[in-house]
Structure formats: structure tokens, C-alpha cells
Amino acid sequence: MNKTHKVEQLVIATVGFFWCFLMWFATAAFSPSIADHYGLSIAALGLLASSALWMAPIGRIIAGWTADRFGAPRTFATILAVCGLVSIASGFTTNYTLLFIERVIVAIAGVGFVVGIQHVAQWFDADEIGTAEGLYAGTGNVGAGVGALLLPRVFGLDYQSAFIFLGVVALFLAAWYLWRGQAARDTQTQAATSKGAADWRGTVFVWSRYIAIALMLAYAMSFGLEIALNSWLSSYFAQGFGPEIAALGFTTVAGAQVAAGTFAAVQSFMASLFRPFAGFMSDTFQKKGWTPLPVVAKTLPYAPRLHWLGIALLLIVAAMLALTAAGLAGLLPVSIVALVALGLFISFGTGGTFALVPLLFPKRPGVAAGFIGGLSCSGGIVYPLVFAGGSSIHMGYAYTAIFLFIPFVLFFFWAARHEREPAEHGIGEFKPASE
């Protein structure tokens, strides 16, 4: 069956999964020209933002079974190809409504991302997927820092021309991986894979599982913040900062844009780049034997990925308030500073959230991945409504980290209390938690 290697089935995954964060958050990157070019408001721009997310939830669980029912190169190849031709019909729409439901439908390609982790993880092994995992995820999401720093230097105001050329690109690559992706590293594996996905029963037993739910919660604070904050930074610093950005020599809406959009891939470029680097970090707590939480389990095989985990979330709340802080007192500077943590610390919470999932549900990755990276994009719908709807355009991180995150994080502390496996408690019946 092997007439490849696993190294080129990642490279394939990255790169499939970079061009749909591309195609994905080019509507937030052209963000202020399709505001001034339709007149929108504040309000109208936190929608336009959240909406990006509304087919990620139900559409990430549906696309984590596919994967692991029938494979991943059939599974991402759809949605590039479907994405792909939709994103060039967007660019010939001159009505703003169907503009706003084509790029909802484009979006859709934001579920690329768990079918790619199904497939890393049924190619590298279990010494190694927090490396594999982190290389796929935080390469696959400089697509969106990317988009936001490049493409509006490219296309300048034409957002159509940039919609249409992402959307032939995708066609292509959606033949490429058709042609050389290969669902797993043997048969045995795959077919393992698609049998548990037949499993109903076993299924809603990984959607029951209290610690699926905290890494659900704890993805929801690292990614889900991620791509909600792709969505809105551009308008965030556009009309938070505004006499800031004008006093650097941005007073048009073209420079306001790139200068706004520069600010947004911070963020971006910290969360994707340094993601390999906390799955490696998460392998070395594993190896090192590291837990210095006193309130997580400590005698699990996988406890040190939970500490590791447990720590990325305390500081995103820090860097949260930090963010608030920055911007109630004007200081642009010293927001992105705070962004430039944020980013990194979410780069902790989400490559040391996927270290976990295929080792605690390695017959249906899929599915888990499905699960939890589906149901945490939620938070990109809520977060941005959060960030326009304050009295202050600033106080919105702080809301969050408050009434939000810190739930989010006792409730991790207290799933991964166990001195068994985690795995084993939840709502459905009990199963050995290789299940």
C-alpha cells in the first residue's frame, strides 16, 4: 500500500490546510473595503466577522466522521474543491446579501483543519504526534496571518480578484491531494479507522467523555479566540486606534486597511509559527515527567501534557486582560506587545490541546478531532459579537477572559483531576478508555 511517506502526507495536509485558512479569513483581510464599500457599521462588521464561523461547528464534526469513515484525501479534497469554486463566484457578486452568503459558504473550508489532524494522526506515531501535529496545525495557520498581511497588498481594494484567485488555486490543489494523499500508513490502520466510525455507540461515548469536553472548552480558548481574533483585529485596531494609525501616515482607507491588517497577523504569525513548538513542548513535559500543577492529575501516562495544557489557559487569561489594559489606555504599542503574547500563549493552549486528542482516542481521531476542534469554534461566533457589543471596543477581551475563561478553566482543572483515566469518566456508559 505505501508508495509514499509519511513526511510527504503531512507536507500534503499543511499545505491543503494552509490555502482553506487562506480562503477562509480573506473576508476578514479585505474586512474595511467591503465596509466602505457597503457602508457598514460596527455592528454589521462584528456580524461579518462571527459569521465566518457559523458552518465551522457542525461542519468540523461532520468532516472528523467523513475522515475517518472514508479517508482523508476524498474528505479535504471535496471541501477544497467546493470552497474553491464558490470563493470564485463570490468574486463576480456585486450584491452585498450574496456576497454575505457565498463568503459563509467559503468559510466552510475552516473544517479542513480536523480532517488534516485525522490524517497526521494516522501516519506518525504516539512519541511523536505532539511534533507532527504541531508542525500540520501551526504551518496550516499562517494561512490566515498570511491573508492578513499580504493580501491586501496584493489586490490592494479588488477584493474580488483575490477571491477568485484563491478559489482556482484551491481546485488545483483539491487534484493535487486527490492524486498523491493517501488515507493512513497501512490498510490495517484504515480500516480500524472507518470501522470504529461506523460505531455509534462508540461515538457518542467520545462526545460524552468529560475530558472531551474540557479539551473542547480548552480548544474553544485557544483557537476558537484565535480565529475569532482573525476575524476582528483588522476592525479592532481600524476604529480602536484610529488617530494612532492616522498619525503613522495611514489616513486612507487603503493604508488604514494594510496598516490594520499588519497589526491583526501579529497575532496571526504568533499562534501558527510557535505551534510546532508547543506540541514540543508538550512531548517534552511527556518525557521529562514534568506536573507542576498541584490540581491536575499527576500519575496518569499522559499527565504532563495535561499540566502543560494547564498552563497555556492561565496565560491566555493573563494576556486577555492585558489586552483590555492596553487598549483603555491608547497605548498602540504596548497592544501589540500584549498581542504578541496572546498570540504565543495560544499557540501553547492549541498545539498542546492536539497533543492530547489522538492519544486519548486513537481508534476514532477523527471523530474526537471532529468533537473537539468543531464545537470550540463556537467561541469565534461568540467572542467577536462580545468584542463589538461593550460599552468600550476595548473591555470585550476583558468580558471574555472573566465571565468566559476562567469557567472554561476550572472546569479543565476539575475534568483532569483524576488519578485514573480521565478518559474513563463522563456522561455515557463505561468503555476502556482505548475507546
The other form holds:
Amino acid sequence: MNKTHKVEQLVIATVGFFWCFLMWFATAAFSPSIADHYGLSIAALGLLASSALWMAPIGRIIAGWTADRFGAPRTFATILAVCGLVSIASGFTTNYTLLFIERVIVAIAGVGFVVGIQHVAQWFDADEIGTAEGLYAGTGNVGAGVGALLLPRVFGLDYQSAFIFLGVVALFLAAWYLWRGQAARDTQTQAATSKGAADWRGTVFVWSRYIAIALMLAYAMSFGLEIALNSWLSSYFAQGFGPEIAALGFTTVAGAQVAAGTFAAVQSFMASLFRPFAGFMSDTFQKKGWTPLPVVAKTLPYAPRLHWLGIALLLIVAAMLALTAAGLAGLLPVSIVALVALGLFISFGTGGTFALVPLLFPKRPGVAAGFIGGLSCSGGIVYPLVFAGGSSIHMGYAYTAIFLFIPFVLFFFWAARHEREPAEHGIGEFKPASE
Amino acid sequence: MAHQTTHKTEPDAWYKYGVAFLFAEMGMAICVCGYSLFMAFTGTGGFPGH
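Switch from the form predicted on its own to the form predicted in complex with the partner chain and give that structure.
And the full complex, kicking off with our chain again.
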């Protein structure tokens, strides 16, 4: 084994994940150029935009299991190499159908998230796991925002060169991950995790635990909401606050797009860049032993982290209701304040969830991360349908909070009430005989 | 997660640098959001200007 340090492993995982997110959202960053080049309709453009999410749920589940079974370095390097090669190929493609298929394959890069979560979990101790996972996920998530801001400015309309550049760098990162990456801090940890993944009952065991389902719903309330808002907010502000935006001086369609996009980006920046802080707060709750919520367990070794996540979920519900109230009142500045708060609380939810996952399922961190981080992405597809389905464009947030999020929160409180081994409680008994 | 045999009372040396980095990220988020919203509410444009 190479001589290494856990911080080096954290840096490798974070850089790999950052680049994966950059490749994941590169298609969206160049949608106007691609649409212009191939003369796409609005419907075709929408299909191209949504295709980025198609592979995430199932892909993350498979990637999480693979990381446990074969180790994060080999899994992550494979993801980077395959996506990099296809990204390079897409830079030379002149047929739109082939380009579409290639970009769907490149979007598999988004599954790298759960592999890095597993990698970091195999290296860091329980008292610092929140900060470590937060730094990894928060910094990596910024790749999406950086891509949206910088790629069109650096490459202009030349999306082909951008795709080739992203692919070539991904190949170098894959080689670096294989060279310097190590799956776990010691061979015993790696062997135990690999052995756990070999038994299919272990995977079904994780999937059927109430606390795993509760964390999946918590992540759907936070990260699922974050990616849903990324695709929805620009349209919301343009349509819901058209006169108010025009009153600011943005009277043209292009100007209104800039203003609406700016308001929408606020949520994305807050949710990404505050995520490490959320992990740090989870560590702080743990060190201080804070357990302020009723019902939720108070004596578990990681009980304070459950309370921090519970608080985050309640704050998300409150911010969603505030967003609806501000919209109905027609108060654009108040709506922005509510959105800033929502982005902040979403980061609390995402950081709080993955400060818990490795602690609840220490023998199967990849399987658990794949389940929780994979299925929750469905929120990015479902919520915009609810947002757009109400009688008023402002009511969607309240409907989502009342009919989806409040039941999710109640389920979380119910699943997190056990004072001993919450992972023992679930549907059926699938625990491997070896345990 | 990495196996542990003892509860630590003091964080590792890396931790303070990690915390400093996350506070820098928070500062970056506040600055970008503040600047961007200022540009929008003054009718000047979005980040980094238009």
C-alpha cells in the first residue's frame, strides 16, 4: 500500500466528485448552444435537460454496492474513465441522437457522489465524520454551480471543445485516483466492508430498515428538493414575479432571465457552500450532547446528530411555507429572504443526513449511501410536477410541505425514537446469518 | 466507517484547517449571494454582471 493520509484521501475523493458534478451538469450549461446547433424545439430541450437525472437513482444504488465490494478507488476511477471517454467522444459527434445518448452516459458521473461518501467513511472517525463528509460533499457539489457559471464563459458556444476538455481531465483524475487512492485506512476495514457487500441479504437488510427509509426521505426533502429547485426556480421567478422584476429594470426577456436566474442561483450556492458547515454542526451537536427534540432518541451514541437532522427538516418545512406566503403577498424581497433561508436549511438537511449514514450502517456505508442518495434523487423529478400543478404558481411549495414533507418528518421522528439499535427495526428480517 | 477502539477528546490536527476551509466556503456563499442580489435589486444584472 502507498503511504498516505486520510486528508489526502479526502482531497482525492473531493476533486473526483467535483469533476463528476462538472461533467454531470455540463450538458445543461451548453443547452442553448446545443439547441441552436441542432435547431431543437422547447420540448426536445426539456428532454435533454431532464436526461441528466435519469441514471441517478439506479446508478447510485449500483455504485454504492460496488464501492463496498471492490473499493472506492477502483469504482471511482472506472466512473471517471468511462464518463471521460464518452465525454471526449461526444465532442466529436455530429448526430444529435448519438449526442443525446452519449450525454446520458456522461450523466452517470453523478453517481460518483455515493462512492466518495463511502470512501471518506472508510477513513474518518465518528467524531469528525460530519465535517469530513460535509467538506467532501459540499465542495464537490459546487462543481455544478462552477460549471453553470464558468463553462459558457470560458468556451463560449464551443461546447464540443468543453466536452473534450472535461473528458481528458477526467481521464487524468481516474489515473490519479487509482495511483493514490486507498479504499480504507486498514485492510481489516476494507475486508469487512467487502465481505458485507458480498451477501445480498445485507443489501435487503439496509433497504428494509425504517431508519434507512427515514434518512432517504430526509435526503429527498433536502437534496431532492435542491435539484428540483435548480430546474424550477428560474421559471418560477420569471412567471410568479414578472411585474416586480420588470419594475427593477429588467424589461426584456433576456434581462428577466438574468434576474430570475440570479435569484434561483442563490438557493444553489447556499445549499452547496453551507453543507460543510452543516456537517460541522452535526459534529458540534454530538460533542455538546444536545438533544432538544421530543420523541427522538436521546441516549444513542449518535442521538444528537439525529436531533440536528430533525431540526433541519422542521426548518425546511417552515421555509417552504414562508416561500408560499411571500409569493402570495407578491413580496419579491421577502421571497428572496425565504429562499436564502431555504437554501441554508437544505444544506443542514443534506449535511445532517450524511453525517449519520456511515454511523448507522458502518458495515455497509456504500450500500446505505447508494440507497439513501439514489432514490432521493426522484424528488428532483417529482417536486417540479407538484410545483407546477397548483391553482397558483406560489402554492406548490405549501402543497409539497403539507402533503409530502410533514408526513416525511413524522416518519423520521417515529423511526428515530428507538433508544437502542434503530437499525434493528424494519420490515421483515434479512440480517445476514454472520451477524 | 473506520473502526475505532477509543473515544477521542481532542480532534486531529487536520480538523482546524477543515473548519477554517468550511468557514471560507460559507463566506464565499454569503459574498456571492450578497453581490449577486445587490446587482439584481439595483437593476444592474446578475452574477457577475450583465
